[in-house]
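Okay, so here's just one chain, in structure tokens, the form predicted alone.
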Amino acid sequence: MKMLRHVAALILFALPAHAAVDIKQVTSPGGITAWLVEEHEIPFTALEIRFQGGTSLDAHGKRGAVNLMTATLEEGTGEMDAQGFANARDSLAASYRFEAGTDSVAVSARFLSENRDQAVDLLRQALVAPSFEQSAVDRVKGQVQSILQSDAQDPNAIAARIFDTETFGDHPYATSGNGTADSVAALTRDDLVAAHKAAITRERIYVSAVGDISEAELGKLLDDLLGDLPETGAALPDAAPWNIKGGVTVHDFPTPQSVVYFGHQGIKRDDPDFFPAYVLSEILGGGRFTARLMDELRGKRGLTYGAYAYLAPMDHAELLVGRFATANATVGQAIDVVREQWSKLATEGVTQAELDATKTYLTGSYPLRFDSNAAIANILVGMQMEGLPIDYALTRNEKVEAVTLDDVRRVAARVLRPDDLHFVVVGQPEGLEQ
């Protein structure tokens, strides 16, 4: 499964128990809204921008266009070619990152206060008027094709792709946002211009800033940076269908160890039961050695190095998915263990000791993640995209602590559906019935 689709789920729970930050909502004179945390001790600002839609906005027959467009934004603008842009960026000691995800295009910027105006203007040029010069487009195409070739030999990428294809039918979620070798090869400069108009707009924009910048300064920055973007772009896709049913799909791949990707439908982020479901997913498939799948598959049986399961609420679908890798001879046994644990939790729930330990872990691990301006800015923009209130940082741990044993048992019976589990196996499993 594409890792980016899970980033939002992780961001939602990344704030510490009582984040000592003053989050302000700022609206620019031109009407652009952002969340701000002022921190003036260091003359530096982290800026995060999200354009909702991402690779899901690819036009029909143009798969990979938004990804290629995003990767080419810093390859030149105006009279500057790619090298000129890089030199200008480096001379300002600024950094920019452009990344296309399944549901958003992410733009990250870091700059010193003394170079703020110049750094913002350079970023504005890249966002508003990228040149998409043909030689740069061809070079980035080659980079994307290399990624596609690598993914074609990666059993993890293959398993995720098969699961997505069988699940989502003709929805954009069914295929990689990177495109295919053929679709990327066919993309033209005009396709990138069209993708830019579709995805880089003010219509569904989210912004956060953390650092040495005031409310008034941020308001001006927002209009200077984003005010010239078009107001609207392409329409978001409809809700994704769910076509996959319980069972097993085997994809033959020459390797001594099979990769197993599995899951079924999950739960929406705004569902009233989401917090109990999140706690449940940590008990079931978290990375700690005491999580059920890790303990049963690795600790007790030595079948795998690690086994994981997690909720993945997306904009147009929601999943509960997991993965592990095991020797070809033990794939069937490992799958049986996963099914057994799914059924056991659905019918018996969890223990009080498991719940208490998990809540302690979830509430106590936050400060380790909340450790920089960049991390805070990333968290805040994720909160906005998920529709969370601005005071979420102060109330989040209370919601975790409020989850009871009865809550988790009730939600386990609702959310965990062992008969709906589908396993995609990439390898050469022995004696596995499909």
Second form
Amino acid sequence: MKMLRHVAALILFALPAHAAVDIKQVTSPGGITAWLVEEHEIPFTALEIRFQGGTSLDAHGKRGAVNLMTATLEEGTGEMDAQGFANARDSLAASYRFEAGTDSVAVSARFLSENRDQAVDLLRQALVAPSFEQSAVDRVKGQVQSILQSDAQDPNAIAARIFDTETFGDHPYATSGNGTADSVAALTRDDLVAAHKAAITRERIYVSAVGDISEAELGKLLDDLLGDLPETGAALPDAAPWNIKGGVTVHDFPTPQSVVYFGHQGIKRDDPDFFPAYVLSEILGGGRFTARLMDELRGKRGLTYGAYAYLAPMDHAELLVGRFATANATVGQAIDVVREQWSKLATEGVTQAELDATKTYLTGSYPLRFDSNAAIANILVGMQMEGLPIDYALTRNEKVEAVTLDDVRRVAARVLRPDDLHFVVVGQPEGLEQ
Amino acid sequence: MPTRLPALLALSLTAAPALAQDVTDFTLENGMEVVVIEDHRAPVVTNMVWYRTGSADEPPGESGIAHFLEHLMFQGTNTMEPGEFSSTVDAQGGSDNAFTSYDYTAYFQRVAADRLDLMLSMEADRMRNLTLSEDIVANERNVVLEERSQRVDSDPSSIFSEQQRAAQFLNSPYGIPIIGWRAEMEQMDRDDALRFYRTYYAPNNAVLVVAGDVTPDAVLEMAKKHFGKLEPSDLPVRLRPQEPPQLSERRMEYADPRVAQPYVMRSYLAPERNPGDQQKAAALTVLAEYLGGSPTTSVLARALQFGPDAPAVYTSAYYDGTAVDQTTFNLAVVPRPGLSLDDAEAAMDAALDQFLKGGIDPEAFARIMTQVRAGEIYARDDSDGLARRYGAALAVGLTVEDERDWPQVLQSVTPEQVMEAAREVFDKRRAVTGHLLQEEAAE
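I've shown you the form predicted alone. Could you give me the structure of the form predicted together with its partner chain?
Okay, now the whole complex, with that chain kicking things off.
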């Protein structure tokens, strides 16, 4: 029997040392790697698994297959039908969540120490050998169709969909990962089996565990749970095109308040300018009342309940997007304010006071995220997916601190392009030229 | 320290003692209550100040003023500039926000544990020293009107729920929306806000809840230093208009072209948790779980969502008994495409009838109890959530003991009590049944 291999990296925050989060890398005898924080105070474990690829792995003409497959994982395995599976899970007081995202399928589990082996084995059956029994597929399809119908009438979903459709051409990003009414209706059980083979594999898997579990126990768990999955799956799609140009698109929708979704191309997560851009986006569009958009649109003018903009670096495209909602009569005014702030930041940069306050906020708030087993497990799996080193938590605040006023000015001029901003307005805006 | 759980073995179904949480409470001389929930795993703290006042305490004709005041509480005091409260929290790397409900208004910050003293000093300051300019009030009124547009007027399901609640309560202020009716919101002014503030914002009407990496002694010391010096107020007695006997079933329809997914929602008037008397509310909590808690195994899911011509795509049951006055027990059914809401409602009623006749399956009941018990273990991973539980309970007049006992009360519920609660609450004379419909464009 192979010995359990592991490397440990001690992560200590700048804040009080007794809160050290000790992140260890564990590699199972079978070669599966995970990041672990042992925390034995509460007798349960939070486990996060990501299968990179997600709904972007949908085969041509099978949009929605990965999503429907993921949603049907918990609907029966082996001798158990959907109710049998739910009963078994509930008897163990375990919980499993399966979610298909644009770039990954996420599995989140939590289980008690006292019946860990049974809870993991039940999860294994769902992941490795789901039944995809026809009546379960049909039932879940009905639920997905219901979500699609709701999205079709939800101004926020409509706005984002229009933006993506105009932006991403024939890339999967252009359409909803849930599929369309027609594509979902056409999906068969065979399509789900194929999507399962394509998306749930060991090829691009990331795992983290936080809680009442040792390195050796986690090593065994990884092999028990994931060892039977196929080695490889479908190839990832290519980079997405960026087709949308600056301008305004209005989608008529009967509502007193318009939703405005806007943006242009952003910056990659591994770009050397990412940190200055991140600090910039926080100053521009963060949720704090002092952020530019929030202050100008809400604080100074009372035009909206909230306005945000943020960087969204995805696997195959990078966005800088934002949103707000305002009365139909004030859409034009609000869009002018956004454009004006965009230009102002691009030409003038930010003030030293804004930069200092934002850095203090970002560095001070970072350690506060590590406040529960569930939260830490999420953070650790996210770090791995972004390709960050295991000691990233130690160096992240230094990277924020290192951002200078000149960096922000330079990156603002590069990243913020007011003429490229495209606004999608869903509502009945008054006096707005398209 | 949390008991290191021999009780865990008791996940089998014998009655087990409630899992201990590290909860300490005391009362300052001016009447302010303080609750400390210890969780030393991370150097983080949640600080919450709960006021025992919400939208149900508003004067007639001033709906929305409690929530409006919540917004204005960030707009400056004698010594703090407008917005300085939040920017000070930001500068500590913290986050802060607030929320208003029918029975309470709460303000909270999440910060590094060694910044707690500063948070308490600022909360004590705005409890007594709020100043507001007319300009700020006018601007913020626009913000809350936009908030209403976003939360309610842009969302047909929210409009529908608002109308349904208004029909449910014949006399209780619970029938008035928290955010307010638009016409009354438009009239809210500085004097209204300050009057509400002076009436209800006082140490003897507040509960401080601190959860995280703190000790009770340290919190007590800081609380005394900052809040201890504040004079208590003469508070109005919290006696609200009560519901008369509800004798007539109500039915309503709301049609809106923006509706994507029609559904049936029924609310029944239902009793709330009361100090030392939580058994009935506990039975209703278990009933909601049993009827609609699981999308796969609950009574409604099994009856309506499975089989070849299953009438429903989704079903749910909801009840939260943490309230001052009588509250509601809600059921919802989203029909499969093509099935009318009348038929969906009939199927729901048939399932309820069958449940009332057939009683409770002991195995399914046992599984719910297993989860209730495990829920207390998982809850310890979320000190923020625990702070909210205790804060809400105390704000509606329950005691720390009531909240501490609550998991145990839930676990002591018997199938007979659940059936009895169901028979009592499922009385259509005290119910409103609503149909949310898609308005055809042609009409």
